[in-house]
Amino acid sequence: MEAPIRAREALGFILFSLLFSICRSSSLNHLLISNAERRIDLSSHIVKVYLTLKVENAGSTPTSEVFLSFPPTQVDHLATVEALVTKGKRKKTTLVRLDVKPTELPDAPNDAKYFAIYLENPLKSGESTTLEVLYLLTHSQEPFPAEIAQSESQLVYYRDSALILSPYHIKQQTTFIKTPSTKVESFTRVEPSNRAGTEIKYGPYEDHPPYSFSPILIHFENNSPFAVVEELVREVEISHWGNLQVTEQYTLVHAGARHKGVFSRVDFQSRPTLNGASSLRYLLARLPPRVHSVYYRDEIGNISSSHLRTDSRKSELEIEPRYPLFGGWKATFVIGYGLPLQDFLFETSDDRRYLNFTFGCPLLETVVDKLTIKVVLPEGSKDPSAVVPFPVEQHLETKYSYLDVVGRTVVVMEKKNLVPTHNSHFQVYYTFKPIFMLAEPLMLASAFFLFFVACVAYLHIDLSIRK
């Protein structure tokens, strides 16, 4: 009986499936971009790239998703993917933020990768919309040479597409590339394409079938240093006596053009702007408001090299490592601090306590390859969860500290390839009685009398072996 039962439930599910390939494919074939516009800013080794699509429906059945395809290549250095759709006429307009999650699609071409916006309004047969589209890569801009001297330029590569990889018919489509400087070596010319300052322009280009592809290479200056932060881990532990801790360990590294030769500081104090012009001076970190009890040292100690500034809206932490950074050079420090918790720690109606705390890395214009963030909760909490506005993994671990009996719940928060538009909030929701605030207090004191006790029976108690 079970088998004929299980023979249906397959068959059901085959069927859904093919339906569901079959809506997709159908949604491919009658939408159509009549006007795309794609910029590219090289101006740091972040790539920030800003796509703006006019979407049509030709077909006869409205769609609710429309999907972006990306190489292979980039797929791996995507860090962030956002859509905006355009409401309203004219000065009336809104942008209004879509869901965009990573997809797939069968007999992808060249092993393409998908995401699918999700439109908020079904785009029904005949209708147009605007989609504004943000995506940023990492790890895209490729030294060339790879090595340079003290006094050399950073000339890089950057291989991309004249024309946009698409899954739908484009009818007309621009390209911009903004260079950081006016000294671009070489550029592949695709007809029709020029270069004006630090702006070059292909196209546009007239009517291209889906999944056009024409690859091309820029070879330009880019004198901002790569600033990488191959690790980041974050420890931000919660005290119900008032305090939030955290504390940060970085490991930095240049990952620009590797540094060549014996390094002059002579020529780097006299001449910076010429003797390592990509080098890293400084940083600027991002600290919330109202902070005290700053540090910043590394193995060998404190490092006196930084300035805090702060206001009633946000912290600025600037700090000098002990040496400028090269291409290839690397630093390891720690960065602590402590916040009023009442500013971060709240409570809900059904009697839950949140933390509500920044995602992401505080400094500025920084990739992190690997962030790890730790939320040290206090001992007795229960049912932690965490809420992310983005995928990352999670796991709970235990910590003992002082005068803990059975240890600090800490939730654990991993993720990769991290630019600065991930410093948005999350929150983390647990449970928590009050009576485990008496916990160390009663310790200590019955610690205190048990000491006492100990005195005053030493001191009555007469051990001598003589009468």
Contents of the next structure:
Amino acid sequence: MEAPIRAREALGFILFSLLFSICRSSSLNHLLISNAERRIDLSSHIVKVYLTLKVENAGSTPTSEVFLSFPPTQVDHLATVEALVTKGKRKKTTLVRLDVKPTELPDAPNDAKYFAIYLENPLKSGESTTLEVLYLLTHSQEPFPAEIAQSESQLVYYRDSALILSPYHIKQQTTFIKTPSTKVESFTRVEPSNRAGTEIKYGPYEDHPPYSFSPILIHFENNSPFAVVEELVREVEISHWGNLQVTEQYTLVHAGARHKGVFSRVDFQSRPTLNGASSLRYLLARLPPRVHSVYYRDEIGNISSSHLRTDSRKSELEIEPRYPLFGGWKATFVIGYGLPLQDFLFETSDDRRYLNFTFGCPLLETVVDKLTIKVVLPEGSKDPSAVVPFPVEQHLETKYSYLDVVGRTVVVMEKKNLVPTHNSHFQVYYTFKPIFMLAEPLMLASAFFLFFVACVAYLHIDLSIRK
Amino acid sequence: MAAPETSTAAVPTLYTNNTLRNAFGGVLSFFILLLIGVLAFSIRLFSVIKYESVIHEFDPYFNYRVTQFLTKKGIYEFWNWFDDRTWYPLGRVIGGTVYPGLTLTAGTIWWLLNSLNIPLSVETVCVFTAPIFSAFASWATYLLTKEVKGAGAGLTAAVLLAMVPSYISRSVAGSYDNEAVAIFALIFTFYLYLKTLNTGSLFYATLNSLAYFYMVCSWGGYTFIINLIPMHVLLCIVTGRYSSRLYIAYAPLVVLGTLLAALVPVVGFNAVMTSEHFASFLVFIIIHVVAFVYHIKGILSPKMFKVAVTLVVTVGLAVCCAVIAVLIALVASSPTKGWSGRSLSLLDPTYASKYIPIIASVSEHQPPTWPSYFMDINVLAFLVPAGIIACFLPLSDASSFIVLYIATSVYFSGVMVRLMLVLAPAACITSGIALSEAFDVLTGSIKFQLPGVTSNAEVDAGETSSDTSEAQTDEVKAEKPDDTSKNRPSKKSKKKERELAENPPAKATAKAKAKAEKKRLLALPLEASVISLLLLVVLGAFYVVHSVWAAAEAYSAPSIVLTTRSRDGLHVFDDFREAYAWLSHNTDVNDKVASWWDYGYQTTAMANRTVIVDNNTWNNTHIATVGTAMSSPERAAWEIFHSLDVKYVLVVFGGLIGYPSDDINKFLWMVRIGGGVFPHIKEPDYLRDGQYRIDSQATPTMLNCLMYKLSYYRFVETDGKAYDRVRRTEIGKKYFKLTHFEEVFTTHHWMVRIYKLKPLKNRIRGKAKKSKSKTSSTSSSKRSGTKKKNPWL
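Return one more block: the form predicted together with the partner chain, after the form predicted alone shown previously.
All chains and molecules follow, beginning with the one already shown.
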């Protein structure tokens, strides 16, 4: 198995390096990477890649942009890219977060996609800096075989390159790949490469020109459940009477190897480690502290298998779907909870209010394919605007809830392909006059008043035709 | 409800004391009624508090699904709804076969709330429809009893009805079934009938037919109304109580009511063509004859009248014979041979178990046992006779109706457990009357004998307040016969009339004095009355305690989620929903699921999968086919299911946790129903010496049938012995393999097991034809003796 792969990879490598060396971009020439270390963590279904780059300016002009390049197949699965720079010397190092934005370069070979890292201070000629890059890939482990029976464990393919794809010349590079267990069926050898325990090491490789590429394929066991939320709709409803009501609708799917044939409960119950090792039994949701009236249900009623643990700093909700999810099985459910308003709603100096809430999905270790957040502002609020740390699609809607007349403004934000690192805060600003809070009570009071007046009137009027 | 109360309270009488008293009484009874409504609503919320806000049991799921369809697609789509997700491959015309009253009610409530921007889900509305309507029902009971015996009896009856266990069993929150609204409609129709009877007002008569229409929309039990009212009319005529009020109460009801009933698709022409309705037409003719006779009597001299009578009697006899002949012909030629199976089993309790196993198999169609009377109406059973006696003192048109109502409903409840529900309001009304009369007598005699109340004036005032009302009713009654020719007086003018009736104070006081004399003679000793009062209160308290217990413990379980209390706390068995959720998310939307018919409604509503049979047991053959498949050996069952395009088979199995109402316990019914249509299934084959058993003594047919295999497949691996906790025995055949089915899902506590039909095996090329003919010949030869009429093989 390994030999043909290696031959094919080698051919590919030659082709790629030829191609890339011909059409490398001249504008990027002046930077080079003196040392690169890459650690790929495959222990869950979200692939985490830590990249440490030592960037050196070999050109004559200072530059403040460093480009990362990704093959187009990876870009589709790229959930997030973050970059940090180490500041200070020796022991007093601090990490500073840098801006990362997707960009286009004019002469990108083979549709390679780029992200630009904007340095704080331009890198002067001859200087060097160390960048820490973290990027996460989702849906990048392909189950093979694609269908497994209940007692089989889940094997997956992971495809990448042994060499870091970069628009710059890399002097020295090493790649470490961490697999979830020691069970690795096969991996592409690109010498020098070796495997020890759960780690596969590629490199060190010396002096590779820009856009060097050497495809590798790792076939290994990954029994962590591939929890993917196909669609998540979070509705955050602000009530100025002191409550923040959150309703989250999940469509959960196990995206691992599809379950095939029999599901035997007796096997599943008596030998849980051997049978259904990759099944998804429970999920953990991390909710804000001081959460109250939590419910967990689906369209046919309450789901009784959940536990809530609360302490002063966080609340943890452990939920079990109605049935264990095997590969390809789906489940839908709703989680709802209330939160005290003062923890999340604040006032700005110019008399506006803003909601400060977490963006992503509260479930741990899950990928969200499509997330929609709806912030329902109280009736009568104006000028809504949302501030989100990453690009999202936004639009406004109107929703009618209890006894509304003009409807509530809803700020809708949509984003695709989310990972837990997206759980950062976003803000929605709006203006609201407290007098609107009294509208509904007054309306009810007047309705009852009119009703009683009508009753009194009816009792005192003689409606008979004949006296 | 309060309007009439307060209006009477507002009547300015000569005695200011009385005015205040009446006003106070009116306000008090208004608040009591309000509290009764709250009580009726809240006693039914135990299920929501102890479990959750969820639809219960089987039929409510169907109603819920229909309501969802109605709210989503609108009323016109609803009338035309042909449901292809049930009774596959036949389908079912839902719009034309369902009583739409409940669905339309809940749909309207939902629509109303949503148009007021109160975003309640359809499910929530459905869950709380029943408690809301039981509050309405208790108010209607108040009105009805007030027509019979006054406000005091009305309030007592309303309290009793608010918490009668029999009615609670069908109207707890979540029990979204026809009966929930139908009982209200039933009582309200009776109320309007009595109101019309008492007032002779055409307005109430029209309302009465509308209420009857609502009842027809809601429940098949409307035939009870359309038979009971004619019976009462006949009774009135026979006992010489015919009046024009009776005519007004009855004739519009029959004409309008029948026309309106025919508008409901599920009834349609049945309203004139089935024999359940013939009694009403017969009485309709009789009442006209009687009315005609009375009219003739009025305009002819006595001599002429005698001549006319002889003439009419001779002609009438001939006409009657002709009419009866026509009727018999109609009955014989009507599509359902006159009576439907369920109605026949009402008249002959043994009918169903003899001829229709599918009716007999439903536990609520069985005759009740004595404990179930005690469970469902409790102390009311003892109070009813007293109430009946009270109805005879004095016997009015209204109280004779109540007597008739209780007598017939006792009979019907004795036939079918389900009809205990019809008995409950009657029992409440009569017990209410009994209690209120008893309290009246006892408190009256205490008041009379208390040493503090010596001043005659006060006694008089107290007496007159109740007596004037009595005198009033007497007065009104006396007036009525000659009043009927007039139009109904308006509210105000009626008040004035009442005033007039009270105006001659001399008359009233004289009457009161006479009454007081009478009271003095009727008064009981003080101690006896105090003790019996206390005993009555204890009896009432016992009833309340029992009702609350019944509401909380006996009737609040939703039956789709079970709970048990063990040492380590509450344990929840949520297996049904686990299985339905699995089906709905992990099978193709067009897959067909076969199960016994009990789970049909739930499967369509919760899992949204097509089922072969469901709880609307309209096609016996289809159910028999499924029953046959379940009782056949694997191969034959596979063929039946395959011919029905079934992909999954669902069985309910309680052997692991001891859930008694599982498919193995229902299995004999499957055999019986299947055997009723396909004679090769014989019940004795499944019984060893007449006993149904699944242990090592069981018959081979039993141990090889599909139901046994699907239930106990790999059951032995759980504990090594395969001990069935329901049957309390080890099963007969422990190790076996399935060849044509494979297990695809079993719930956490094994309560629901879902199997998939394996596809046909690939055959080796060349041998295919030969082996096919061979297998078919062998299979046919094997079963040649038995295989007779099964069209699916």
